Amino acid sequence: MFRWVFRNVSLVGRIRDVNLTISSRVTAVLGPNGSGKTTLLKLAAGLLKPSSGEVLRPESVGASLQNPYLGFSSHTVIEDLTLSAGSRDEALRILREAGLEHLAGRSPFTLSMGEARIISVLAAISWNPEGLVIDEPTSGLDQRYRRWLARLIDSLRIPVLIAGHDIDFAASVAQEAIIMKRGTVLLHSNVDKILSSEVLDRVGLEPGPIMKKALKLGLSPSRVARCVFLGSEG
């Protein structure tokens, strides 16, 4: 069953022709800046349109950009959840779940990159979309909320796109890996081949240390990565 489809999609200036089934239930996007990663992934949340071809997805879907301050409207982020959960009660529910609830009166643009990064993703998934999407989803966590986030995607039971750099966090949550450059798809395949892929030294991807070791020592590179992260080899 497909999660999201490609079909000769271009974006002038961004992609071109990008031809895509995608499948896995967690997929990694990874590249270079300037790569296409971000436009595929607007692409696969309907924010952008193609310039031709066409992009199957979801019947929704929730975001978390780039920048997660973007997607804040209100004066606090117990407002700004509610937008999303439906509820007050509901989004003080998910804070509190979250271990966040002394953030509810706060600004959200006063938010640290992590702190806006968690809120962004819990706003995302708070009104039950079928699909999700997150671009740069480590950007400003600590290895706890690092940690934290793999276990709330892997707890997820609907297809999910990130997109980044962080290759060790890719690895413990994707069943898929996508490599991109200057608008491409250079390929697309389990994530243990492509990260065990020279594809990776071609467009300037640096392994992470998990990563690293785990080919160092002839293993599992999303094994080694899921232990560390989920405690669990999956």
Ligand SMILES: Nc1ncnc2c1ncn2[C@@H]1O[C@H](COP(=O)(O)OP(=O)(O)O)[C@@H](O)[C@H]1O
Contents of the next structure:
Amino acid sequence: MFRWVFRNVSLVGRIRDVNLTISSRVTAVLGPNGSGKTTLLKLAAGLLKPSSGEVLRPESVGASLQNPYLGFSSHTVIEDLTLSAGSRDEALRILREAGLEHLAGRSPFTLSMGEARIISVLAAISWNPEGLVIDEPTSGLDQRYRRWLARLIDSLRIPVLIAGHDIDFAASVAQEAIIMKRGTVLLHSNVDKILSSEVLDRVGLEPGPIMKKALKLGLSPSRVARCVFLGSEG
Ligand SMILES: Nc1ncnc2c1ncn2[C@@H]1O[C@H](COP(=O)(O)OP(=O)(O)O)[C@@H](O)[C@H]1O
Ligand SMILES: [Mg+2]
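Now that you have shown the form predicted alone, what about the form predicted in complex with the ligand?
All chains and molecules follow, beginning with the one already shown.
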């Protein structure tokens, strides 16, 4: 079953002739700055249209953008979350479950980057979309919230695309990954193959120290990443 299909997709100046069939539940888009990750995610969410080619995607796709503040429109976090969750009670329940009810009355624009990221992810999920994209999921997050977000993504049942250069995080939640450079896809494979591929080094990406150690010891990097972030190897 496919989740997203990109057929000869180009967007002038941004990505070139991308062909992808994305079928894993969580897929990580990796690449250096300017390689086209954000563009790919916006196309996957239907926020951008390709100049040529076609994108097949789930009917509704939630998006947590690279700049999470751009997704906010209300005076308070609870109002913003109510817009997507449908009711104030549901919005409160979501905040409480995340341990963030103390943010309810705050202006979303005064949140720290990490808090804004979490709220934008919760908002994107709260309207029950059929797919989800999260751009730079761990930017601004401390280790505790990186783990929290990994567990959240792992617990979802909808297909998710994440983009960024946090390779260890990606390895913990994604089954497959894509390496991009200058608007093209260099490699699309399972996470362990991607992590041990020389292409990663070629595009200037580096796994973190734990992943490097895992690779040196011949362990599966994704299993080690799952242990670190999720406390499980499953
Ligand atoms: N609105 C835009 N207009 C023109 N070019 C853009 C625009 N947004 C991004 N680009 C260019 O498209 C390329 C891919 O950008 P982007 O998808 O944001 O990359 P990444 O997320 O990997 O850093 C970059 O060269 C970038 O400068
Ligand atoms: Mg980007």
